Structure formats: structure tokens, C-alpha cells
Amino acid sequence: MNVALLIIFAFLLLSLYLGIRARKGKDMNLEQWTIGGRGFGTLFVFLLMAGEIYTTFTFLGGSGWAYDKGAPTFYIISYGCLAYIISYWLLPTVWKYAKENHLMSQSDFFVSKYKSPVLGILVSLVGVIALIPYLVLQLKGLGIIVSEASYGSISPTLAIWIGVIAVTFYVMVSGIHGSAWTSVVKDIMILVVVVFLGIYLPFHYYGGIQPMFEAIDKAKPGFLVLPETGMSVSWFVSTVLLTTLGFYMWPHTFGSIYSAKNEKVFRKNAMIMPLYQLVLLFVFFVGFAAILQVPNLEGSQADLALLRLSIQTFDPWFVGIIGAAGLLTAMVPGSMILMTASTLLAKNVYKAVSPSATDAQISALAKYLVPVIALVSLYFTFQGGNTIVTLLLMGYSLVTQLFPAFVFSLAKNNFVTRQGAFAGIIAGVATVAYITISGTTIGTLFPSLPQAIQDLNVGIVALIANIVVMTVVSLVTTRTVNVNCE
């Protein structure tokens, strides 16, 4: 066993220890297990949200896209900053309403606002379906990181199995408390490792960041600007819009809002989190540095850029540190996803169809569903070959369909009815499903349209379909109710 693999396993054991120890002295009822008894302060809420946002995508997807796509990669920085600005006003409102109504999941919010358990079931199913590719993203990344950083001494398949078993165990035992404590180690690791790599590698190979970009521009003219077609300016803007709206619609991110002890937590985080986006710049620098040093990585192989360049550059012990940091970027969000998906199915699906189920039964079912969801995700992990960013964008297209009904629910006079919300989400999700299965783009649907419109992110089509159907159905059902009342 090489030194890199020993270091990776040492951090795996540390995360498992922290995850299990986190439950000490706590009665793990459903509220403690899922939202930490609403007692987390600014630091833990920050770490949880950062843990969910800065994942294997930060490590592999960001550098992989910088390596493969060039300038379009910078959309990733843009949407996060916009979402954090919105969060200053949005999240305190959600937290206050959730506390007053004793909510514990994203679906609870929709059920309470629209007085419809059926809508809660739909929101839960959409959330779980979107979370599966997000969890697959983490597992694929985990396998790549451990296998590459261990110099191939452990296969991606075995690495994924070991990681899933560890995460499943501590999630069942400690819930969100385990995720929070593991996030502490993860955030320290990723900050140190990513910032170091992003500065060291460009200077080591090119003599600086500017010389690196000059060398890339000379070797690949036009690579560092948005193309005129495809991932053009209109694609960039529409993708930023889509992902900004969907940012807090991820069920595990939405649920973590409830864990705060007061609303001031979110305003403090809204000032800090945009600065944390700068970490992504250093990830991109690593991907750009790899273009000329580790050439010919194509397709999903581009996600290996950071690790291949690191292995080429550093001694095995430091590669082990990099691999350990990458491992934690998969385990923290993976644990939150497993916990959230199992809670949605137990509390908002099973409870809705079996109202007589007790809180203790729902709590037990949520924990038993964790390994089930893990196994389902493993199945999809070992199928297909999508790149990490593609998986993330697919999930975003789904969860963004919850945004219209959500944002209108915050209005004092919400014209959207439960029927309208339900129909809009169905229309949006059906459009996303068709687009994903058929590989459709706006250009293939409407080839005669101007290029700028053809290049729009196709998820916008689903969002427009959602809003139109939601509006029409709401107006019709409101009129029907009024007629019946008369």
C-alpha cells in the first residue's frame, strides 16, 4: 500500500470518527437528525452550505471544464455570486416561516404554503430525482479521486463502495450533525489545497498566471473567449440565470436553511460566501495549467486534469493530501443528499399516504431508506459516462422547475393555486425529461431562429413552459372557485 493511499484512508477514518461522534449527547429524533434541532450558528451553517456547494465538482468538474471548454467555465463563478446576493433577503424569510410552522423539509414548505400534501409528494419526487444525478456526480468524483491519487492501487469501483458504506453509516447514526463536523475538516483541507495548487502550478510551469494564459492563447487561439456559437454569450447569460434561480432549490440546500438558530446567520453568510467563490478561480487555474502539460484528455477524461497534473508534479505524500481533500468534497455533500432524499420520501411521501404513521416510525423509515437510496445511486454511478458538469446541469434543470411556485408563494397575494403550481412543475419536469432523453436543443427545435436564441440554455424552455402552464391553470382554477362560491 503506497503512502498516498494510506493518507487517504486516514482521512476517511477521521471523517467516519467525526461523523459518528457528532451524535454524542443528542436525542436523534427526526428534527435533530435532519436540521440539527434548529441550533446551528453562523459557522456551521456556512460550513454546511459550503459543504454542499463546494463538492467534487469544485475539485474535478471546474478544473475539467477549464481544461476542456475554456471561457464558458466562468459561468460557475457568476451564478454563485448572484445567488448569495439574493440569499440576503430570501433566506431569512424562508427560515422565519419554517420556524413558525415547524417545517423540516423543502416539501413541507410547499405543503404549508399551498395547503396540498399532493403537491408535497410531487416536490419530494422531483427533488429526489434531481438529487440522484447529483449524488452520482459525487460518487463518480470519489472513485476518480481515490483511484488516481492512489496511483491506481485501488479501483474506482472499490473506492466508491468503501466511500458509500462509510457515508451511509455515519448518516444513519448522526444525520446532519455528522455532515457539519466533517465539513470543518473538509473546508480547511480544500481551502489550503486548492489555493496552493492554483498558485503553485501556473508559476511552476509557466512562470506566472499571465504567462500561462498567454501560452494557452498562443497554442489555442480563441479558447479563452466565449465562442460565437454554442456556448456563446446568450448561452452564458441563460445558464447563469437558470442556475442562479435553482441554486437554493436543491432540497438539501433548502433544508439546511432550517438548521440556523436565527435569521441573522444568513445575512452574515451572504457577505462571506461571495468571497469564497474566489476559491473556484484557483481550481480553474489548475485546469488551465494542465492544458499544455497534460494534453489529449477528451470527453469525461477532462475531469482528470487536476489529478493527472498533480501526480506529474508532486511527491506521493502530497498527492495523498490532495486525494484526501477530494475524498471529503464527495463525502460531505453525499451525506447531505442521502439524508435529505430519505427524509423527503419518509416524511413527505410515505407520511402523506399513511397519515397514521407516528413520528418515531417516520424517523426510523428515513434512516432505513439511506442505504436504499445509496444502492440506487450506485447503480446509476456504474452506468453511463456523462461528465461531472453535465450531471450537475441536468439536476439544475430539474430543481429550477420548483422556483416559480416557490417565489410566488412568498408574495402577500399569491395568485398561483395549488393546481397551477402542480401543473407548472409537471410541465417543466416533462420538458426537461424530453430534452434530456432526446438531446434536443433550441437550435434543433427552431433552426430558423437567430443564433443568439438558438444558443440559449434549453432549460429556459422548460422554465417558460412551467410558468405559462402554471399561470393558465391558476387563472382557470381561481375562476372556477369563484364561480362555485357565487
Contents of the next structure:
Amino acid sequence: MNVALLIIFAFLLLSLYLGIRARKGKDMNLEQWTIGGRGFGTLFVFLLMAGEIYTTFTFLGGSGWAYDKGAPTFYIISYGCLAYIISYWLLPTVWKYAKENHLMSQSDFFVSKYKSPVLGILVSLVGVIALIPYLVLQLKGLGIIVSEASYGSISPTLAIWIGVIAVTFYVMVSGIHGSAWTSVVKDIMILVVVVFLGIYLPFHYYGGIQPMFEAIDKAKPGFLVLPETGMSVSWFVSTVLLTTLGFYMWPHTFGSIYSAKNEKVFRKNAMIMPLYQLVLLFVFFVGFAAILQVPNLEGSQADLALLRLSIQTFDPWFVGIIGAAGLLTAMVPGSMILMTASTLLAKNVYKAVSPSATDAQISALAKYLVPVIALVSLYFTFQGGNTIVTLLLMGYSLVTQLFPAFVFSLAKNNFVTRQGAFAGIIAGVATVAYITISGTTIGTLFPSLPQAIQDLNVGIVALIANIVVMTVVSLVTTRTVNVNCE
Amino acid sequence: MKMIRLLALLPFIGILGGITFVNQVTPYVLGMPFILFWIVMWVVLTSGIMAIVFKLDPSNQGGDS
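Previous: the form predicted on its own; requested now: the form predicted in complex with its partner chain:
After this comes the whole thing, all chains and molecules, with the earlier chain placed first.
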């Protein structure tokens, strides 16, 4: 047992304690459990949204990309910033509608707008399929962080099991209240750790930020700008746009919109969130600092850049603090994902096929589904596979397919019919699946187009397929309805 | 209210439209390669813009209700 490991465990226990204590004095029905009884103020909503956004991906993936790919990693700061602008108008609208109609999940929104429980089932399934890789990503990250920070004395497998058991436990007991309280500890930790690392490491190894970038530019010319082909300017613009649209389509992010106690919360957050986004800048600095200090991390090994450099630089107690921060960045989003996925399955899938189930039964079912989903995710985690960011991108493309049907439903006169929404989502999801499995890019589809178009994010293709099918089916079905009326 | 929305479009233009013109390392600003500085600048500006929007938006007058 070393110091680092002791510190990690101390923080694990602290968050477990806070997570369970959060239940105090609350009657845990489904509304309280999954959306905090619509009672959270600016700070909790901020922390929850930040908790969902600053995940292990921030910690490992962000620095890993800076290390491995260079300038393309800047897209991560850009899309968040733009999404927050949209949030100023989008989130209050969603919140108000959800409150008036007593909605509890993202799928409820579609069910209510399109008057179609079947569409709710589809949206739930897409959501759960996207959430599982996202959870797997968190778990893999958790395993890497704890095992590295404990100097290998705990295997990733054991670390993942411990983390999952802790999260499952407090989610079942406290639901979203648990996530909100643990995110308090998490955000303070990550802010302090990341900002410190991002400033200390460049100064320690290079004598400053600019000398660091100059050294990298000299060693790897072109690394600090977007390349001519591949992850080029057109890749950057299309990827930022796509991820901006998909940002609030994650079921757990969408669900946490409901937890606010009034709509002003979102408008206030829209001012602060962009600045908070700059935490990522320091994560990038760490990744860049690692390039010349711990060279030769290849492929998925790049995700280790931050930890390897920290271990090489600091005493074990501080590595323990970093490990604890990393552990929490996996646990908070992990808990939100588990809770959201079980709510979707219980409320929008089970309840839709057996409408006679009572609210108490649905609420109980949602809680018992938590360990089941945890086990499924563990299975996929131990199967191995892709690097962290690739997994996330697949999930992102999937949830983005919900955007067209969602955004049109906000219009006063929505021309999209339920059949149109359904067919569009199916077409989009099928395209994403095909593209991901076959490794298609726009370049392989249309090799004769100019390079700038070839580099567009291939998710655009899926989104276009989605919108075209949605429009055509909507127009056809509206006409049949009209004909039937005449 | 219309003017406010136009204001909120600026970061989109700055980041998505501007990136083509700033895809370069030099000059370094605040130690950062120019492309990174450009994005960071827009993030900070976005915060400011949203603060102005918040101030001007009539729906924020009055208390939390």
C-alpha cells in the first residue's frame, strides 16, 4: 500500500459518503431520483453540466489528443463555447416545456411533442446505445488512472470493479442528488489539479509556455496548425458544427436540464460556462508538455501522456491527488449515465410496452436496472478495443441524429410527422453504424471531390441522410392524413 | 432582442469562419500559437457577449420566478 493509493481511496470514500448522505430527507420517487425534483439552483446545474462535460475524456483524451495530434485538439474548446451560446435560448425553452408537461427523460420530450410512445422507445434505445460506449470510456479511463497512479499496485480491472461498485451503490441510493454532491468535490479537485499541472509542467521542463510551443514547433514542424489534408480546416469546421449540435442531445445532459428550479439558471450559466471551458486549455498544455518529455507513446498509449509525465515529475502523494481527481472525473459522469440509461429503459421502454405499470414499480425498476447496465458496460470495457476518443465520436454521431427531429419540434408549426421523425432517426443511425463499421470517409465515398470536401466530418453524411428521409416521409405522411380527412 | 441574437452570432463567425485565416503558429500571443490564441480569445469574448445578452434581455428583468 503506497501513499498515492491511500489518497485515492480516501477520496473514493469521501465521495461515497457525500453521495449517500445526499439522500437525506428526500422521498426518493422517480422525479426526485432522476431530476432532483426540479429543484437545483445555478450552482448545482452548473456543476452537473460541467460534471458531464469534464470527464475522463477531459483528463486523458484531451491531453492525449494534444500529445498525439496537436492542433486538431483545439476543436474541443470551440464546440463547447458555441454550444453554450445556443444553450442560452435552447435550454429555457426545453425546461419550460418539460415542467409544464411533467417530463422526466429526454425520450419523454419526443413522446410528448410527437404524441408517440413508439418514437420514445426508439429515442431511448438510440440514447442507451450511445451512452454505453460513453460509460465504457469512463470506466476504461478510471482503470488507467487508478492503476497508473497507484504505480501498478492495483490492476485496471480491480480498479474498475471498485469504481463501478461505488458508483452503482450511491446512484441506487441517492440518484442525481448523489451525482450533484460528488461533483462538488470533483470540480474543485480537477480545477486545482489541471490548472496547476498546465502551468507547472511547461515552466518546469521548458521555462514557459511559449518556449514549450517553440520547442515543439521546431521538433515537429506543422504540428501546431491544422494540416493541409485529413484533420484540416474543413474537418475542423464540420466537426465543431456537428458536435455543437449534438452537445445537448446526450440523454444525461438533456435530463439534467430538467433538474433546474427556474429558467434563469441556464441564462446565468451561459455566461460562466465558456470561461470554465478554458480549463481544457491547461489540459492541452500538459499534453503538449509531454511530447518531448515522454516520447514514443503510440496509438491508444497517447491517453497515458498526462499520467506518465506526472509520475515522472512528482512525488507519490501528488500523483495520488491526480489519481483521485481522475477517479472522480469518471465517477460523476458515470453515475449520471447509469441513472439516465436506467430511467430511459424503465420509463420509456418498459412503461411504453406495459402501460399498466404503476409509478412505484417504474421507479423501483429504474433503480434495479442500475447494476444491470453497470454489468453490461463492464463486459464491454473488458472486451478491449478502440482508443478513448474514437469511442466517444461514435456515441456523439449517434445522439446527433436526434437533433433534427428535436429542433423542428420546437417550431410552432412543425411539419415533421411522427413517422418522419422515426424514419429520419433510423436512417441517420443506420448511416452512422455503416460508416463506423466500414471505416468510410467522404474521401472514400467520393474520391473525385476537392480535398476540402473530402475532409468534412463523415457525420455530415448521416445527418443529411437523416434530414432528407425525415422530410420526405413527413411530406408523404402529411399528405395521406390530409387525403384521409377529405 | 433581434440585435442581441446578431451579437451571439459573432463567435460562430469568429471561430468557424475565422479559423481559415488564422491557421498559423506565429505570432505567438500570451505564449500560445496564434491559432490557439484566436480560439481562446473567442471563448473569452463569448463569455462577455453572453453577459451583455443577459443584461439586455428583457426576460431577465425581475426576480427568479
